[in-house]
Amino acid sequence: MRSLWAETAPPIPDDASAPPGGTTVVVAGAGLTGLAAATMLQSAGVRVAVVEARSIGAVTTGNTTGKLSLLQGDVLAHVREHAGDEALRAYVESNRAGQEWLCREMQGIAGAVAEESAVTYATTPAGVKTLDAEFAAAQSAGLPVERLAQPARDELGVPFEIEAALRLEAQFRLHPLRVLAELARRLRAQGVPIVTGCRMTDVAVEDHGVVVKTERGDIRAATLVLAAGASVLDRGLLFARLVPSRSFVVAYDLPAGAPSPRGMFLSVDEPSRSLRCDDVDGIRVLTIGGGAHITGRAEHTGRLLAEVDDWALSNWPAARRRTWWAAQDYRSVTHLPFAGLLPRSGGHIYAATGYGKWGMTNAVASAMRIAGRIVGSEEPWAATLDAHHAGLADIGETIQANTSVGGHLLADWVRSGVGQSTTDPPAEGSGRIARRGMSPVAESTTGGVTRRLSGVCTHLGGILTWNDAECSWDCPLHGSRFTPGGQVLEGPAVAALSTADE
């Protein structure tokens, strides 16, 4: 399981040195949000340090489909419904600003950014209705989107029938790890430390700043920027306003003469399919995304991955799988990204999250919002987004999301209490929740090694589920994930799982 971008990216050096003892701003997270924010702050003369729990781009950015687009499936219609036209226009302006910044920064960097049209399509009458709502929202936002009624297969380069489509020219596809490699190179050349393998575990807020606690020592700073997708701090209960979603991406080598999509595609029908094509060493590579599910709530993730394969081969029978991977992102219940101060942080902690799987534009836009606040130079669109207050629809979604979380918490604890206990180890590549007394035990076998860990997430006590596609333990509450050995992969959890004997 390794992304196409990891296979084809230049190496990005790790830095296992001790974190700096003090700085003005600490950025936690070395994905696109974190490195963009660090770049903007450094350019404004702010002393910055970056800490990253794993390696640069190891989580969402390095596993995205890499679309730098203002046409975003049905996102604009949802923003319009929840927040109104003024917030919609501000959202589009913020994404345009992020798009322009990234294209400007990557000008002349080989293989980082390429112009491409974006296409949102529907294959059913219900999908056409969704598409029309998106078209109306795009027009309200001033986007020059073209509506295509029953376009010919040859026009779009796909081997299946489409009822209707929206097309927006002059968008961009990214090689996300080439982008991160260049940003990291520039930051380090300017003396900005990027310390990898350094997980932030907590923060103490003081009168004049923060003490950022990491696994490798404390850092004193005036300001902390959380750029890690899910906030590892429970201040402000930000995690309660997010819905974690995980999906698969599969890359296929196409033979000469096979249909090749002309643009970056995304369907509005379920199950959703995302498409793009790249040339890799003279081979046309088709990348397909799908299998979206709330993290930890899919019974058999391997089936979702198999469905992507089945759909791909039904349309491109001669395609050959090259690699596959998975990515996780978070949707805000307001359908607008969060980028601002955390409550109860004394004005010292900012966070950015809730990109709804459109992190290439929203990551940079969120970095611009936060950097602008820190240095006192805000864009008008940022003020409009900051001024948005949750309406009844947002409150309803918040209640629904947390009711679902509470239901899983209760039902899963009850289920674990009556689960069977057995001495037979799980089969290779499988895992299960058993019980030892009243304690849920996460048992798995991978690489011939059987491990028994606490089956309780270290964040807020959810009962973990086995992700059979990725061989990980995933929490159905807020999306924390752990290796078979119990180490934290991502999400709001910061502590590893203990062994069942502890």
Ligand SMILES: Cc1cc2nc3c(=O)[nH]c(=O)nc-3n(C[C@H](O)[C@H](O)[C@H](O)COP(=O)(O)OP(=O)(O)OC[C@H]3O[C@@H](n4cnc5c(N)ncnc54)[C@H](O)[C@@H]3O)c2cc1C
Contents of the next structure:
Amino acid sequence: MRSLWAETAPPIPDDASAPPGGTTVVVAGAGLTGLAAATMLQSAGVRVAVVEARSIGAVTTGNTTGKLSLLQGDVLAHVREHAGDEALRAYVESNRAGQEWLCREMQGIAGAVAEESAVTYATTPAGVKTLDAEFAAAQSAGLPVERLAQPARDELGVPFEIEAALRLEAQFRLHPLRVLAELARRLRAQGVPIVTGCRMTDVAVEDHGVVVKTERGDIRAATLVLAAGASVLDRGLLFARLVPSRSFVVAYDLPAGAPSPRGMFLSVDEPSRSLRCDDVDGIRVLTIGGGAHITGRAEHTGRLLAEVDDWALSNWPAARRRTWWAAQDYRSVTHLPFAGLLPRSGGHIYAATGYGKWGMTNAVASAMRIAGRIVGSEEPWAATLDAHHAGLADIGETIQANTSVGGHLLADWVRSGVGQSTTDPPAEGSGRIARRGMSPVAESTTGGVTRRLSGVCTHLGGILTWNDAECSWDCPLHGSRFTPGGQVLEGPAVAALSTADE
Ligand SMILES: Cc1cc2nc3c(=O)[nH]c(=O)nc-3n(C[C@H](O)[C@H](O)[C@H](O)COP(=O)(O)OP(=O)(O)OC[C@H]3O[C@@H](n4cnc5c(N)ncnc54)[C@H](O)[C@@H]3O)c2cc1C
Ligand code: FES
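Could you please show the structure of the form predicted in complex with this ligand, as a counterpart to the form predicted alone just displayed?
First the chain shown before, then all remaining chains and molecules of the complex.
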């Protein structure tokens, strides 16, 4: 499992030194949100330090499909429905500002950004209805989107029938790790520490700032910016308003003459398909995303991955699988990203999350919102987004998201109670929840090693499930993930799983 981006970018150096004891702003997380925020703060003259739990780009940004686009599947219609036309226009403006910032910063950086059109397509009558709602929303937001009725396969370069499509020219595809490598290089050249392998574990709020606790020491700062993807601190219960969605991405080498999509594609019908094409050393590489599921809630993730493969090979029979990977992102119940001060943080902790798989533009826009508030220069669109309050539809969805979380919590504890009790180790590559006394135990075998750990998520007590495609323990409540050895991979948890008591 290695993303095409990790395969094709020079490695980004780690820095295992101790974090500084004090600074003005600490940014937790070195994905696109964190490095964009650090760049904006540093260039405004603010002293900033970045702490990263793993390595730069290790989680979602390094595993994205990297479309830097204002046409975003059916997102605009959702935003319009939940928040109205004014918020929709502010959303589009914020995304445009994010897109422009990245293009400007990456000017002249080889292989970082390339212009491409974006296409959202429907293959069923129901999909066409969704597409038309999106078309109306795009028009109301002033986006010059073109509607194509039953476009010819040749026109779009795909080997399947399309009922209707929306196309927006002059969007961009990113190489996300080249982008992060360049941002990190510049920050370090300006003396900004980016300490890797250094997880933030807690924060204490004091009168004049925060003490950020990390695995390698405390940092005193005036402000903390949480750019951790997930909501790693529970103030304001932000995690309860986010739904973690995980997807597979598979990259295929295409033979000469195979159809090659003209643009970056996303379907509105289920199961959703995301397509983009890149030239890698003279080979056309087709990247397909699919298999979306709520983290920890799919029974067999391996089947979802196989289903993406089947679809790809039925349409491109001569394609050769090159690599695959998976990633997750968090959708807010309002369909609008959260970027602002956390409640009960004394005005010292900002967080940004909830990009709903459109973080290339939204991460930068969120970084602008937060950096703007810290240095006192807010964009008008930021004020409109900040002022938006959840409407009734959103409150309904928050309750629904939490009811399903509550249902899982209960059902999974019951499941752990009836888990088969056997002394045989799980087969290679598999895992199961067993029970020892009152405690759920996560048993797995990988690389010939059988491990027995606590089966209870260290965030808020969800019972873990085995992800057979990626060999990880995933939490069905808020999306935390752990290695077979119990280390945190991602999500709101900050502590490793303990070994099961013998
Ligand atoms: C399959 C998939 C495809 C996507 N495709 C697109 C696309 O085509 N276009 C688009 O616009 N968006 C896309 N997205 C969304 C986009 O990739 C994300 O929204 C974006 O990368 C999020 O960036 P981030 O910096 O907020 O999070 P991340 O990149 O996850 O960075 C967060 C960082 O914080 C670190 N961290 C976590 N906890 C701590 C802690 N306690 N202490 C210190 N560090 C911590 C993590 O290790 C991580 O490196 C996609 C998402 C997925 C899942
Ligand atoms: S992620 Fe919240 S309980 Fe596991």
